[in-house]
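One chain comes next, on its own, written out as structure tokens in the form predicted on its own.
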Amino acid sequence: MVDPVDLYDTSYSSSNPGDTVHERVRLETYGEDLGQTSWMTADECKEFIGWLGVNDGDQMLDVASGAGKVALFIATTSGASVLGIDINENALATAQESARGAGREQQVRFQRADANVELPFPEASFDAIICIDSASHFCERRRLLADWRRVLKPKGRLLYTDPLVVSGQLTYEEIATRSSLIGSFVFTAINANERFIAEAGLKLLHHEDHTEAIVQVSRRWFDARERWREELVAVEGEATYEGLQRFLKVANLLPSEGRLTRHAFMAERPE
């Protein structure tokens, strides 16, 4: 068995004053630091905002919003009001602090919610939903999408990325290492997402292969961590540092060889 690695608490916590090494790593990895632990860059985020077509006055839900800077970026870029939900307490505390610091606590809000169960919102609450690289943490994809449909307004759009679409053969060891971060991971077969979207009563509007993002980001992330090894070990400990490096090697290898792919899906709730 592969020991679980603590990526999320380590990255989300704002409780270590003077700890800027993860900010440096993210800047070298993504080019623009949005506090992300996903495979998404700021440029890709702008592309996704364009897909969704959100504007001033729209209400948007960010599922698994993490440290909150992506929600802030979306709000600043589009003018929409964004509600971020996450189950990680460190993530929520950091996100709320970021919103206050940016003076956008009225436009960008955060609350604790578990996306594995029915969302605590009434029907037709949101114009758009976004979920970046986190759908693979949630079981029962069909039920999840049906609940997202419920909280979307008619003609509202949702966009999510699935970074664990199986497109080749994987060994047990590769699956275990790729799943070594805290939380559950669900690997999905090619064409399964399209079927789940249709069965949830949604209309698929757009689908693109975004595997190359993992290839590029994982390589830069690994290299940046190598450059900052000493400082990272001081913050994370040796076991977490080495575990994340093993994870990033496999995260790069599988998409590079076309055996595990990442796909972006945009769907609409019909009238």
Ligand SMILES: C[S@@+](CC[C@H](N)C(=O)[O-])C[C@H]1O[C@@H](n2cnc3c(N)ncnc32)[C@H](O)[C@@H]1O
Second form
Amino acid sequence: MVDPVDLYDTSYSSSNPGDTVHERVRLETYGEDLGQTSWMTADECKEFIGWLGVNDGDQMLDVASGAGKVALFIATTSGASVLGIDINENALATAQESARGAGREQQVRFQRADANVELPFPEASFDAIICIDSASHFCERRRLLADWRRVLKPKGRLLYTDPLVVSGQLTYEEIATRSSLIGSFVFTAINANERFIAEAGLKLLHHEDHTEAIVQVSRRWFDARERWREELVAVEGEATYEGLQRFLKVANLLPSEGRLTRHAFMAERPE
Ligand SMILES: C[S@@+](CC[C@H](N)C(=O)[O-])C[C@H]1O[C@@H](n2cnc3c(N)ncnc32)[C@H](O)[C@@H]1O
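Given the form predicted on its own above, I would also like to look at the protein as it appears in the form predicted together with this ligand.
Then the entire complex follows, led off by the chain already shown.
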């Protein structure tokens, strides 16, 4: 058993005044910082917005919106109205503060919702759904996709990334360390997402292997944390520091060897 590390609360409360070390680590990890707690780079985010083709006036749902700046970025660049949902209260508070700070609290809103159960929205509510590196926290992919289909308008599009696609062999210790953040982790067999998408009544429009982003981001994140070790330990404590480094090492090794891969899927709700 590997001791679990609380990445999300550590990240979502790290905007406290004086905690500039996490900001430095983020800059060295991502270059352009979108406040993400995922493997997505800013370039990838721009690419995904292009895939979805969201525009002024569209209603978009960001499932597991984290610190909310990705939702804010999408709204600012596309003109869409974005609703972010997450289960983490610190994330929601940070997200609401960011939207207020940007003067976009009408265009970008956040609310608590558990993606593991039916979403609290009527059928055909959204033109687009995005879910970055979070579907792997939810238990039933088929049920999840069917619910996303329900809340999408006809011809609406959804895009999600799955960072835990099993494409080779993994040991028990590797799986345990890769799952050592607080929360659930679901590993999915290669080619299974495509089957679940079809079974949920969605039409797969596009699929790309995005493993390289996880290889790059995990390496840069690990290295930046090594450089700022002393300051990070003072803020987050030795156990969290070491636990997160162990996690990042395995998060880098498995995709580097092609045994665990990350994939982006875009699908459409037919008429
Ligand atoms: C890997 S982070 C991704 C956050 C964001 N999409 C991004 O790119 O920065 C995963 C997020 O899933 C959220 N989460 C975990 N379980 C959830 C659930 N059952 N319902 C909604 N959100 C959940 C966590 O709180 C966390 O913010």
